[in-house]
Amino acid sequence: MKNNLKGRHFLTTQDWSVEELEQVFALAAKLKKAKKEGRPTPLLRNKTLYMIFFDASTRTRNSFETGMTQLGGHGIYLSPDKMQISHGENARDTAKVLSRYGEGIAIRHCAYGAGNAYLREVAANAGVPVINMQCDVYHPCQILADYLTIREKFKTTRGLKIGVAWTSAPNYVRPLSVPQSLILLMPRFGLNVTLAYPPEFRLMPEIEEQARKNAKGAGVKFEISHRFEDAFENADVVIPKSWGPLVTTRDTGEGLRLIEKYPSWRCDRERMALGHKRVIYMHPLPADRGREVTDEVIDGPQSVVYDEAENRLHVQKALMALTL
């Protein structure tokens, strides 16, 4: 197995070139085939991961803690409040600590300013590699999935478009990490990317700024638009999912109220007939039924949403054999 990621950090995708992401994606095909086949793939025997989760989550958590077990290791799941970080410990005395005892440290923290910061600071200070499982800036691990559940679908990607936009959601203000890390990566890959959002909810300007870079570097298409329907207009791959209007106001009560503004931001039948009629739509999950999507969509034969979960067992196992 080719390997020069070992030790390596992954907080970002922008980190690593196009090539060693291309070493991620065929380790994770040949480790799917194994699963599949029922062969065993210990490739991190007696190895340990800490994962430390400042925010719950399902497939995250399940899909770390069980790659690390197939792979022969042994993953530690961590909260904030079972640890000395809700005494006041900083991230330095946690990363040195940690990267003591075992081979990895992997951490969920999507506070807005603050979780990417944190993650930064434990890299800095840990003798370990550091995997972001998702921050208020990026969600590198997600997106990983995304791109090989496309290519599997599609085989080549250049040429294809996707349309990443924004959908109104109820309840609680979302992270902006995985559009961000959406219109970063799938450019580097060849794919003509359409951003639509209401204008309240555009990302973080340096991100959007890079994925025009991104874009230009490719050869291929990066474009905003404030009209929903322009993700989907001759789309090979939709991707309609909430984020909160963090850039326009951190104050909650009214991030909720901008949120209500937009009820029609919805993907339905009649959204997914603009796009070409081999679109697949996909989510990254939770999806808020009936807000964000109709059950018509997302149960139906476009959809390949269970797919893309089941990609970030694959991924994220590659990605831990890689650099651990």
Contents of the next structure:
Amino acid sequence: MKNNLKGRHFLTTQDWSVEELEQVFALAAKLKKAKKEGRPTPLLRNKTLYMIFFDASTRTRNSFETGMTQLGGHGIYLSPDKMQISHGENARDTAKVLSRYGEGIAIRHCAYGAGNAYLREVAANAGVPVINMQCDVYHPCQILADYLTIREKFKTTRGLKIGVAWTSAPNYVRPLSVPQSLILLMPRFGLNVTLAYPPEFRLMPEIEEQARKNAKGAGVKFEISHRFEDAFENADVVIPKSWGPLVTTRDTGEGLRLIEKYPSWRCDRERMALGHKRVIYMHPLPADRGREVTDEVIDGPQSVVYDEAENRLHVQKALMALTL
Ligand code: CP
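Let me have the form predicted in complex with ligand CP next, following on from the form predicted alone.
Entire complex below, previous chain first.
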């Protein structure tokens, strides 16, 4: 397989062409098949990936670490509170030192206004590829898995409607990175996107503008609505998912109060019935059951959430095998 991706950073899908992303999907499909058939794929034998997690994770940590094992390499879990980052070591020194030891650095850093800047600083100083495991702006690996899942379910994705909808979920203010990465990538692969959120929950203006450009370039629609149901009507795919009102306010108390203003923004059977009869329900997980979505929907026949979570493993293995 042609590979011009060795050494490339993966901070956002925007930095990669559709053809380059297709290389990831093609290899992911091969690796998925090989795993199913029990064939080993030691494409990264003796290679090491450093995984720095500033934030909690179930899927991302385990899919990356397991992926490195399955490729014959090793993933090292690093927590900043156990690193010299906790004593103020800067991104440049961390990047330069880890680059002398291993073959890749992956980072999750979701602090609003800080995460993406940290990743870019590491990438600017690293001698090895840097992979974004989610920041405040993007969650590109999640969206690769989402797109692979949609393609597996529908075979061809051009002309499908995807509804990306805000949902009300309490307790903490979730990042903007999933909906932002969705609206950027999906139009590039021919999907019409409807994004629905209450007015206070708008996404970063420059990301919405870039999504509009992506849709125009691909000849598909990108619409924004403040009506929940608009994301569901005639949709082939729906991704109802909570995020914080971070563009409106950085005050956590105010953010949580705004989330409670819209309790009816929950995915249920009635909303799903507005979609096309083949509509699938997706969510990156973790989902706040009962608040974001009813059990009936997330555990029902339209839900593909575990296929979606599984695909994290396959796309990330492909990404690592191509870049490290
Ligand atoms: N979807 C996702 O990134 O899950 P984790 O937060 O568990 O890694």
